[in-house]
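One chain is shown next in structure tokens, namely the form predicted together with its partner chain.
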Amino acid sequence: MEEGKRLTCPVVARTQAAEGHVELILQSRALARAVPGQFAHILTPGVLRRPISFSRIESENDLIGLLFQVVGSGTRWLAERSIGNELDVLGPLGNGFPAPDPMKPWAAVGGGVGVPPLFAAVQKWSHLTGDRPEIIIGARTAGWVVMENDFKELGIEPIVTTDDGSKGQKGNVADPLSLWLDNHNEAQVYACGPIPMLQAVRRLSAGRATTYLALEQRMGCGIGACLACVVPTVGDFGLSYRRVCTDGPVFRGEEMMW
């Protein structure tokens, strides 16, 4: 996997992805090199740089994208960069999702901001796998449903589900995943989003799917260097803290223990 580097990239285009959420394109060849599910550790005003994943990757045009909701001061900042303004960043950093098998059913489920590295991997690896791989995607509501019309762009649609039902349908990813589980064998999902989600997604995925996580953690140096963004997981001797910037962010299901 690519070393990731310090590196000035230019913003060379910003949308408004949803309600408070912003996405930024990114001109970087390195950063372009990235696999799907890694991040970039952006510095911002605060004393701590923001790990952002890659919401798309274009490595024939040297793009990537970084798809945020404004959360506090660091994503308030970001969403206030425009064209032509440059970022600070680390990257690409940790460890991407692996490519699909090929052989197998695929599906991609993503809660709120989890989705967008998911839609890397779509968008790099969808036509590695026989039949499209089957995306759920959940929000709180419908103003947050995010990165909807690019999997569409795809061909693919997803299904949404909306924790208040103002769109899709209501509920989590939780009952359509089950669903589309009960009818694939020996499948591969990889998830990303909000804690209780992914256990939900381990939770029905055992025993019926390989499981892949991109998980969350604050962040120090985002390089491996100061145990702050530990997770636990199952190691040789019970609980052990292994951290998501280098050890992940992308970890088996069976590996965590929670």
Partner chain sequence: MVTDLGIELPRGMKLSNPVIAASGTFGFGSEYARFVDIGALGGVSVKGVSPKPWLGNPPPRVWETPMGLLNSIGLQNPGVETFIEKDLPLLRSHPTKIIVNIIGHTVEEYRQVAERLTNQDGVHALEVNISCPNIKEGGMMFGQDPDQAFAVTRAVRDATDLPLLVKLSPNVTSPVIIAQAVEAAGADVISAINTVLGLAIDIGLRRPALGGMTGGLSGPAIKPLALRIVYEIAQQVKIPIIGMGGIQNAEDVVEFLMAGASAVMVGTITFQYPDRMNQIIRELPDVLQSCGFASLREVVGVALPQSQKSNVQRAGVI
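Okay, that was the form predicted together with its partner chain. Show me the form predicted alone next.
The next block holds one chain only.
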């Protein structure tokens, strides 16, 4: 698959995904060939582009989704785009999730804006296994929960956690994940979210499941040249620094040196 191509993509739909969260749907044949976990680098006013993972990938319609939280001037500008506007996009970029082993149970665990790339994965691969994947999604508060209804439309009822207990279970994703792991052997866990959440997922899964972690990281160029997004990893040759934009953003849990 061709990667890193500069594209001009029209916005064909815009929705308010949650309080302070917007999802844009773009039409692009090139981007719609992406793998869940890959991302697009979006040009916004200012110096740096904004990396955003794909929230949905519909190759049959040449459509992709970008769901993000409005946190600064760049994402505020992006949130103001409307149908018919065009975006300057580099993508698809990075290495995404592998397809799950159909013979093993799997769970998708997302926190905040880490939920969207997991929805793209479930949308693509939930039919591969006899049992539906377990979906665990977390947010700070009820108004910030994203894509719950999208999972329901796939026939999957997600477990929802909120820090303040305003929706679903009070707390974070660790407790329901631990309970699920207690009841499933040789499992696979796909996760994306803040680093403390990913650390907890890796710790709980150690010795019990294969984990794939999609990192959220500030980036400069998005194509591996600037080295602004390197993270320490460990492998056969010891410690090494790897680029989230090109070596990731998806890494196996045991690779991360936290």
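Note that the rigid core is defined as the largest set of C-alphas that superpose within 1.5 Å between two forms. Only a predicted model underlies this, so the values are computations on that prediction, with no experimental measurement involved. Positions refer to the first chain, counted from 1.
Core-superposed comparison between these two forms: the C-alpha position of residue 13 differs by less than 2 Å.
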